[in-house]
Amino acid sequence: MPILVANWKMHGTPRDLEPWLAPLRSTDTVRSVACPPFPLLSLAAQELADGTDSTDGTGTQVQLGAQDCHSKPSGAYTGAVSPSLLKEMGCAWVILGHSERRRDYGETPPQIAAKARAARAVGLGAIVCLGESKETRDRLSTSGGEQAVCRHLSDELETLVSGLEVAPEGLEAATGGLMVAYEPIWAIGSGQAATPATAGAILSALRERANSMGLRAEFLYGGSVAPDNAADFLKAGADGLLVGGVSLQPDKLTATLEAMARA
């Protein structure tokens, strides 16, 4: 069953919770993770607990995710949130290393790797993001073609998941508590998605590298996803999608979920 991760970024108020969650809760053919801003996490957890979530008969339902966490369990880190607190608030997953976090806060692969280890240590699944800028893609493609881009991203993945071992008890056995999201930086919010063939080749290379490290994971595509291309990415080999803007538009999100179900 495909999975959709809805990253709300810095959007939303309490009154947006119900309409934004409704499409995710209305399907039993796509698993989903809703990732609201930190102040809305407790309200979203309550909203999901109060309602009757759609399931596929095996307990699959809308899960709660956060958009970041610190690598330490506690301490003098003003404005940061620990993975253990997210777990207590009802989160099952946390997005790590999103390109906007790298761009705006200077996050580095070793820092992201430390966050992934900390998240998994308390039973949070890690949604680890990576992707290349247009400048990097052009440079690597010129010197070594698409294979050079695949090698570059596979090497980065190895850094990002360094130190991760078999998922601790409590994390989903099927995924090993790990999702890897390929989100080409040049495609995010641009309206210009990677071609399914390009995304498929990169996800295949990332999957091969994770397998060589003994890690189980699901592999997602993110970057200008829309109802008319969602199915193409799944057919090209993505296990699911990481969406931003689409998740804030109930009609488009419903259409995207329907396209995923058909694929």
Given for the second form:
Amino acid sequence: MPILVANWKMHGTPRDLEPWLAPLRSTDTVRSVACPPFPLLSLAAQELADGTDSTDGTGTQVQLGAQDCHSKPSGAYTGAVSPSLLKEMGCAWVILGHSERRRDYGETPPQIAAKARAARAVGLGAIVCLGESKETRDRLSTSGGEQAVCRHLSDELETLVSGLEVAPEGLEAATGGLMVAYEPIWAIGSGQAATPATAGAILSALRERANSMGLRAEFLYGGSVAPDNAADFLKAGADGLLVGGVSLQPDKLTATLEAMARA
Ligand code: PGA
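Could I see the form predicted in complex with ligand PGA next, after the form predicted alone?
Shown next: the complete complex, the earlier chain at its head.
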């Protein structure tokens, strides 16, 4: 069953919870993770607990995710949120290393790996994002073609995986799951999604590198996903989609979920 991760970013108020969660709760063919801003997490958990499925009893369970966490379990870190608190509030997942956090807070791959390690240690799954800027894509592909972009991103994945500091045989034993989301920075919120062929090539390179390190993960595509391209990304090899703008528009979200179900 494909997966849809809904990244609400810094959008939403309590009154948006019901309409934005409803499409996710109504599908029985797509697994989903809703990722609201921190202050909405406990209300969302309550809303989801009020019925784990749609009114006709057919929906799949929607899991809850946060959009970031700290790498330490607790302490004097003003404004930060610990993975264990997220877990206790009902989260199953946390998005880490989104390009907006790398851009605005200077997060680096080693820091992102440390957060993922901390999350997984408390049983929180990590949704780790990576993707190239337009400048990097142009520079690398001019000298080495698409292969060079694939290698660049696979190397970053390797840094992230090494930073998890878990021996390959221990990766499955670590409690939280892992998703890797390829999100080209130029495609996020731009209406210019990657082509399914590009996304497919990058995802397959990432999958291959992960396999060579004994890592089990699910691989997602994100960046201007819409009802008319969602199925193509799944057909190109994505296990699921990370969706921003469309997750805030119930009609488009429903259409995207329907397209995923038909893929
Ligand atoms: P978008 O955002 O779907 O609005 O492009 C995706 C993301 O940033 O996760």
